[in-house]
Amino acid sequence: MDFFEAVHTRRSIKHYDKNAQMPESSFQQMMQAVMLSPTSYNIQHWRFVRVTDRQLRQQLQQAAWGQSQVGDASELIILCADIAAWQKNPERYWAESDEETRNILLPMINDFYAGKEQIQRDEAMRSCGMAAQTLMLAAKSLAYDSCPMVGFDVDDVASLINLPQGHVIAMMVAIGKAIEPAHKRSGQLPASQIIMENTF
């Protein structure tokens, strides 16, 4: 699918044909465009768990407040980040590159983020948001259908899927084969109200 159509046509679809089944070569493909979304200094923090266990969707999904999305999708995705990842052996970020860039970029990651425990979780939600738009264009390119969910009970899904902590939940999405379309768009802002040119 074309990238631009797959923008257009992605929307948050709520239920699923609880039958379909993702192939797992398309899982890895899906996953494999997401792990290239961009991250600050490449920590590439998110972490993301797949759900599969049957139980453990029901479980998740009264977590949820009984969103059918959760338990019938073909696969469920929860964005998790290590907030603390920019200081978990960070040489790995940058393993392949050579050893002046390696010794610019290290320092400059510790005076970026050490001490400043607002802008380490920030990073976090804002890497997390960039993979979930790429994952849910990826699964749109693929054929599936997608919707990205915060309504759930944060406390209990992060019980449930054993967070190790200094770890924050940022969304889950549901991926599948839609049985029912979305509602008509309820409305986009003009461009003129959204894009400033400079300054507001």
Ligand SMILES: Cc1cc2nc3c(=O)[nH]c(=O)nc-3n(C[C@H](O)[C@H](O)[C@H](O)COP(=O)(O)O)c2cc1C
Second form
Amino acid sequence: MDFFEAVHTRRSIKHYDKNAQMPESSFQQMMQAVMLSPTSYNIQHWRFVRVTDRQLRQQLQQAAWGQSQVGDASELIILCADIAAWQKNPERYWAESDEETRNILLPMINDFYAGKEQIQRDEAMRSCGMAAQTLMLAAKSLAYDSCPMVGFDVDDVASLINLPQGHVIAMMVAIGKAIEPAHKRSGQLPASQIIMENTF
Ligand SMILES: Cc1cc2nc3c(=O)[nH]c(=O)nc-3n(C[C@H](O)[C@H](O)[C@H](O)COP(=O)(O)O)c2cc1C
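Same protein, the form predicted in complex with the ligand this time rather than the form predicted alone?
Expanding to the full complex; the earlier chain stays at the top.
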């Protein structure tokens, strides 16, 4: 599928065919694309929880105020991030670059994040946002629908997936085959209200 067709036809789908399964090869192809999403300093701090356990799906659906896409979609992925990944053996993020580049970048990573909790958390959310869009467009390209979600009790979900200390949950994405089309688009703001030239 052409990139722009994927962008235009991706919609947030709420109702899924419970019996549809995504072939494992498609799932892997989609996730390989997701893992190429950009991260600042290449820290790749996203951690994706693929929920395959049906009972856990039901519990997560309850934590998401009953939203049926959590239980019914073919795949449910919880996009999390390790906030402290920047300081966990950061040389692995530049393992294939030359030594000179590594020697410049590693102290920069430290200076950028050390002691700056807000930036560390912002970065996690930024990276997960970009990964989520890659995920949804990859799904669409493979003829699957999706729904990004933050409509859930984050503490309940954290507890259900044993979210480790120092990690955050950015969102969930449900992926599957629609049984009902999306609502008509609710109204896009005109570009004149959104795109500035040079300054606000
Ligand atoms: C971060 C985020 C969280 C969202 N959470 C939910 C959700 O919990 N449940 C839901 O049905 N839709 C959710 N949506 C979908 C939005 O309602 C939807 O993206 C928006 O209305 C635009 O429609 P479209 O995605 O079909 O273009 C979420 C979207 C985003 C980006």
